[in-house]
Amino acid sequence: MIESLIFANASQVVTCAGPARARRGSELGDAGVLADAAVAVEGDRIAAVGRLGDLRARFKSAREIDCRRGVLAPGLVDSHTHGIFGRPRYDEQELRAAGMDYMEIARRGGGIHASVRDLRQRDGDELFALAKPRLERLASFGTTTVEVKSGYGLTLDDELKTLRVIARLQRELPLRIVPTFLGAHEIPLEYRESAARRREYVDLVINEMIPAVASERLAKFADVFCETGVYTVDESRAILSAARNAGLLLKLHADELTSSGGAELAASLGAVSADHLAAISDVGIDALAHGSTVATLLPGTMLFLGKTKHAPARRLIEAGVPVALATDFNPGTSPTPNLPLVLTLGVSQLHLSVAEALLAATVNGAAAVGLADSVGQITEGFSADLALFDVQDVRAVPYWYGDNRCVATFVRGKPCHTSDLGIF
């Protein structure tokens, strides 16, 4: 029997209602905040949004959930994370504090390489045991959909091991998890000794890893770290073209630290998202403005790295580029599961309005993982992915920075995370 629910007595319902696609420009200015509304759910879908009395008359057998004057919003969508890893990298934070930059740490075998060495020593069960509570913590902040990448294995077996852990998490957690293959996260140290060896690794990604990932249907997306000192534009194009031919959708780490042409490449390939973009060029902005690629901005990363230059969010929005926000949750450069904190940074550092930040972490986040037709809105027919916050005004979600005000989340109409407040 399909269960019916009515979410009642919210101080505000933030619908984010509108087109089932990424929002651009002035479309980002209205989050659809309703002050006197309730939400009906049937099974795994939103059935109606309206006045409580009308919904009670229409859904007579529905069980009511008292929102206790909190804010009911679409579940947040974290469209860029690296959630499968072993040990944290505390030492690198201290090295940066002492003046060593990201690329120098990487050249000395730290950074991604440190996580690669660690992950290769762990089996799938151990990685699952580490990842599960991390993703549950992420869900506790209001996230109901999360993209999770591989990329700390960088061998065929270790990349497949990582993706199989993600598949197990999909089966065992109520979160909606979107898997991404990132075998091109770095050039492994053992392939850096010559140009020929470097080409061998690129060929390995193209000819062995991608076919294996596609054959087992372990990923929805393929991603490449296109950056000076990592993958060139030509290497990234070759890898992503092979992934597209294998049936994978495309993402790209682009222009994080230097303007290397990543945004232009993402637009030319029709990538679903181009992520980071702190060093995007004017040409890159123009390329994204004339395409469909979502610009996923990760201000938590720049904050943690001690950088003062963030992605030019206002210029991107004014140019008509659809903008999303995500945590970049990872062990080295953004160890936070707190997407509301990223909303704070979106407002205080990227100069977004609260509505723009919310839409960037719901509708546009959903677009960045190819789910804008079913996730990210409280609208009839959409998935019943909801987050309830213990605030009376949605502007308080990014205002109380670092504070977790999420009371509960639902995914597909079922509880995902609940607090100890006794609401359910």
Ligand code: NIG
The other form holds:
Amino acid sequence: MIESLIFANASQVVTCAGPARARRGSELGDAGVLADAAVAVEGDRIAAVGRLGDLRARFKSAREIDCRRGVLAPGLVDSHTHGIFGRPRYDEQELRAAGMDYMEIARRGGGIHASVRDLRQRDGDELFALAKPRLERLASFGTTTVEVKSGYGLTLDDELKTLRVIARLQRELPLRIVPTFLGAHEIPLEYRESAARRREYVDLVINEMIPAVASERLAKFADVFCETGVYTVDESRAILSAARNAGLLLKLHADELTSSGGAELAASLGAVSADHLAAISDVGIDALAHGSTVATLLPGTMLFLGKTKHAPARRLIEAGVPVALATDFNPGTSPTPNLPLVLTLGVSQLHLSVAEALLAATVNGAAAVGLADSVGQITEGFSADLALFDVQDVRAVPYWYGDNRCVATFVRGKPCHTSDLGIF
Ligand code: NIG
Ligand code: FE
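What's the form predicted together with the ligand like, now that we've got the form predicted on its own?
Once more the chain from above appears, this time first in line as the rest of the complex follows.
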């Protein structure tokens, strides 16, 4: 028997309704805010959006959920996280405060290398036990879909171990999880001694890791950290081309700290997303504007690293590039699980309107993980992935910055997160 629900008495329903693909330019201007609307759900799908009386007449046996004048929105989509790691890196935060740069910390064996040393010592059960409450924390802020990358293993076994933890989280949590293979997150220290050794690691990723990940179906996406001092554009192209041939979709950490042609590479390979882009060039903006790649912006990372230079979000939008917002949740550069806080940064630092920020963290986030046809909108036929916020006006979500106003989320029509407020 399929359960029917009616979400009633919301002060606003933010539908984000529109084309089932990434939105660009003026399409980002309207998030579809409805007063006096209710939402009917049948099983795992949204069945209708309309007046409460009409929905009551149509879905007679539905159980009613009282939204208590809150704002009902599509569940948020966090399309970029590194959620599987061991210990936090408190020490680096103070080193940066004292003036040491992120890349300098990495050159001294810290940064990603520190998390790699740590993760290699832990087994899958331990990593699962660490990751589960962290992802539940992300969910508590309104996120219902989260992309999770590997990338702190950097050996065949440790990358597979990480991806199997992600697969177990997918099975055991109500959250919708999208797995990404990031074996090219760093050049491991043991391969940094010579150009030949470096090439050996790239070959290992291409010839052993990607085939193993693809044959076990452990990832939907492959990603590379393309950055001066990490992977070159040529290495990134070789790795992503191999991943594409193995049937994986592509993402790229591009132009985060320096402009190295990452955005151009992502566009030329038809990557689903190019992420970071704080240092994107004019040529890079142009390349994205003429392709289908979503630009995923991560202003929390720049904030936490103490950088003042943000991605040129307005120029990207004005050029017609579809923009998404995500947390980049990770132990080194962005330890926040709070996607609504990233919406605040989208408005205050990237100069987005609230509608643009909301669409960037719903429809365009869904597009960035290849799910724009089923997730990110409150539209008939879409998955019943919903977030309820204890505010009367959706503009209050990015306004009360750092606060958590999410009281409940649903994924596929089933409760995912519920707050202590005891609403459900
Ligand atoms: O997206 N840029 C590369 N990867 C992460 C940082 C990972 C880390 O420092 O542990 C990022 O910022
Ligand atoms: Fe990242």
